[in-house]
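Here you get one chain, nothing else, as structure tokens; it is the form predicted alone.
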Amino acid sequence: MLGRTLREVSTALKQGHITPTELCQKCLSLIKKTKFLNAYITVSEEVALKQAEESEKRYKKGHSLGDLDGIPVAVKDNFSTSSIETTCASNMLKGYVPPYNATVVQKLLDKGAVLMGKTNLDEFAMGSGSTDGVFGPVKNPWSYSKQYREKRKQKAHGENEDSNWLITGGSSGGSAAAVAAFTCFAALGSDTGGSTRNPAAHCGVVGFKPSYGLVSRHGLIPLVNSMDVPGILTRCVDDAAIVLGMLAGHDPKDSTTIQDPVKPFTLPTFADVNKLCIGIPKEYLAPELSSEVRSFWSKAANLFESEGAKVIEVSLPHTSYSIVCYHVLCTSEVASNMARFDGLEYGHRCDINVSTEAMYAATRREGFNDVVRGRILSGNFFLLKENYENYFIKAQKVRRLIANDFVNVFNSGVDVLLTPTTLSEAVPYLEFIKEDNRTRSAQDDIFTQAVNMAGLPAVSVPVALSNQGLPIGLQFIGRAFCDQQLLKIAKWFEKQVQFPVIQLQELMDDCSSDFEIEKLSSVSLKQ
């Protein structure tokens, strides 16, 4: 049962092949079995067990909330919740326990879901790889499928199998672990500059941003409040499509959600592929994307032209820019966002009182990281008087001259773009350690970022296998709001590609009947 799609599971629920109760028990024990990984900081186990119970007796009442209802999910730990500590992975908020829900877990909860956890991130979601925060790096699944250890066995010999694991990507590799070991079947991340995307590709899940917008940011504790988005990573499109479903919409608490009212998302099957034009920006044929991404990318084209669809190269000239544009706004808007974490109101305060100033200074020194430290600094010299007008005002000119590429490009007839989610697939932790954080993250969001500059919702499938048996990922990116759609193109392309499924077959040996995982073959884009 763990390893069906939320659709499926919900389906078995409101027909009494399994109870709520009995889904969340079953989660739980693969939790414990899968610590390892450290996908979650807070296991919340009498919380989650307890909103099970009451799922299971709307049932019985048949007053079942709706398709979320008795459904275990996860929430990225940078996510208010009511009762339940919220760290952001850091040392700043350890031991916080806010006194409401983000707007987006309330929504969750009001459906009935069942929150089984609060999962690790970079701290404060400053980060590509969910290797920084303090409660240490999270393990990719991925790292222990038969599929990779099988091709790894073939290239090392003696070496211990356990010492050079994988990275998930970040910030949000914390959810997308736990989606993608089984452990809940949807998970909220947060992306700023890809952290939903870059993590979903890495790990073989779908990671999809909606809209700037369209989803509220409200209990979202912000990175940079002009580009977060509350993400979504789930097994499949469709599970995407009914969580954006029950999030989306107007809240009066978050002044940037849009007013119009949001229709049902539903999926039906896409038939009129053949209408379609794809568009294939040409400044994202990067010299550092490895060959297999960029055949699988190749492949995925063909696929959509051999369908009917229209498939054209297209320009985004200041794709080349945004990389410096967003780190200048993003470490701009950090610098004030952190400002607030200064001991005196909530979170972690020094034991210095000889002066405000030293116990506000000392506070910061010991709560921050190095890279929230770096990042304050870089974004406090950008917005200095004499700074201003060269890098952060500069930087604002050029974010609209990237979105308006966009604009340009939907306003030509294309309809969706596809591209490559990362260079490469998942690194062995070793290897990505090397690089230092703002030279990762340039790197490995180069491919994201710029939507999050322009406000659109970008979706990331995964594809296929490489050579080594890791999963790679491909984008989609929308006009503004036009969510919908997106995801059904994505639905269709999923359908076409047939992800395998993990094998973690040490987890299936020891629960054997609780996976009933159908094992499919990736065969469009290995033809």
Second form
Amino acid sequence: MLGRTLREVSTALKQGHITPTELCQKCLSLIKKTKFLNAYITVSEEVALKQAEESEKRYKKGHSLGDLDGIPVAVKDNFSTSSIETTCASNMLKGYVPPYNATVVQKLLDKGAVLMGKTNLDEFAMGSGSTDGVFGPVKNPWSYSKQYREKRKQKAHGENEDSNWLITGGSSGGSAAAVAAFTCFAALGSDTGGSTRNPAAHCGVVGFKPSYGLVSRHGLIPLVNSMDVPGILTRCVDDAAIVLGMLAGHDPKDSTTIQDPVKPFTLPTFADVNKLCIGIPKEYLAPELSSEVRSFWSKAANLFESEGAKVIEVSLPHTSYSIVCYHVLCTSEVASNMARFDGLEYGHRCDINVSTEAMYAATRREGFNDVVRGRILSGNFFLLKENYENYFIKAQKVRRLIANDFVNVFNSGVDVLLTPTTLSEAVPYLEFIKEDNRTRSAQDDIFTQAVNMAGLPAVSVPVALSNQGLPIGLQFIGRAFCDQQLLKIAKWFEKQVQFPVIQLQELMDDCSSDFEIEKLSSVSLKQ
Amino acid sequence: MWARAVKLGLRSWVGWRRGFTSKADPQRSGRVTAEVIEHLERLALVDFGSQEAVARLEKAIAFADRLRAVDTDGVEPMESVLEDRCLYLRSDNVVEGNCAEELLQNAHRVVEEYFVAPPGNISLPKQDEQEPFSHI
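Right, and the form predicted in complex with the partner chain of this protein, after the form predicted alone?
After this comes the whole thing, all chains and molecules, with the earlier chain placed first.
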């Protein structure tokens, strides 16, 4: 039952094959079994069971709230959830309990979704590995899959299989792992530079980034106000469309949401592939791109062509500057957004009481990790009077050039762009940490951040397994506010590639021995 | 007693900054001078904490310098991707609130309905000050 799609489970609930409480309990028990993945920071067991109970009552009366009623979901821990601790994986917000729900969380709950818990992330969503939060790194469920382990047995014998586990990607790694490991049917992530699509590609799930302005950011603890969007992670494109249908729309509490009426997001079967024009940006053929990803990218393009679509090479000339531009704008906005954490009204507060400045400084030193502090300082540097014009304003100008690149390409008749999501499959944690956070982010965000700068919708769809048995995803980028069309095309593509289901059965059977390994080698997990 | 604890805590921070400027790190380009560091730390109210952090900032700046190569003559800065649309604010009517108690619960130091802050208008100690708070 847990391996089904959201739509299938919803039908099962409506037909009474399973009750919301049973479903909730199955998910809770699986969360316990997969605790070593460290995907969840907080498991809201009591809340979930209560919500499941209420959902059950509704189903019994025949008053279900819709497709999401009774469905277990998870939410990234940078979304405010009323009465449930929200930490952003940071010491600064440990113990912080918001007094309100983020709009997207409220919308899910209003539709009857059952909240399993808050998922792990990089501290304040800064990072591309989900390795830099205070609750420890998230492990990729594929590290424990039959598909990966079988390939490894061919190479290394007698190695402790747990020591070389793989990262999930980030920063919404916990959400991606939670969905990939079947502990929930959908999860919310956030996407500022690729934070939803990157872990989706590494964990073999669908990661969808809506157009900027379509989904409310109220309650999402902000990183970069002009680029953040809530992201949706699910196991198939159709499920993502269902969730998007519940979340999209104007929110009076978020003035950056557009007021246009939102079209329904049901996805009819897409039959007009031969009328499509797919663009392949030539600048995305980076030298660091792994040959496997390149080959799948090429095969995908050929697939569209064989079905009659027009596949053309296009140019986004400012691509090589987009990561630099993103770096400047991101750190600048971060410097401003992180200024609210001073220890006075919420969050961590140090013991120094000599002066407000001393108190703020010490609180922020204790509360933030190196990555966050580094970005704040970089941002402040770029915003200094003498640097403002040369860095910040310059980056804003380059941003316009990048956004215009996309506009020009779409105006030339291209419907959708097809690009890789990541440079390669997921790497082992021990290898990932050899470089620092900023370097990794600059490398890993290369295909994803330009989309955030232009505010376009994009989706990462898992395509196939690599030679090592690990997922590889490809990204589709659509026109602004053409999210439905983008998802229609992605759904068609998903059906063609038939990405294999992760085989975690071995894991479930010998999960007791995994617990032993976990006690020895894990970082402290939140209880 | 708390004053002593404060002095010890702050002294280690001030001590780091003093120690830092006396070393010459061959890896650093010298773009980020001690003056800039002090200025940034004061503005951001976040400290560098180590040589590595300063080196990282220098790398970040070098990375950002690549933007100089882009020709942006006649290009307007872009603040928001939604610049072509009207974005609306809510009307100025009070429809929710009255939750002072709930909000105060998240603060560490509260007296009645006030957030308690330490005294203001006292600047952080400068790098060359020996005893930062001898006047307290």
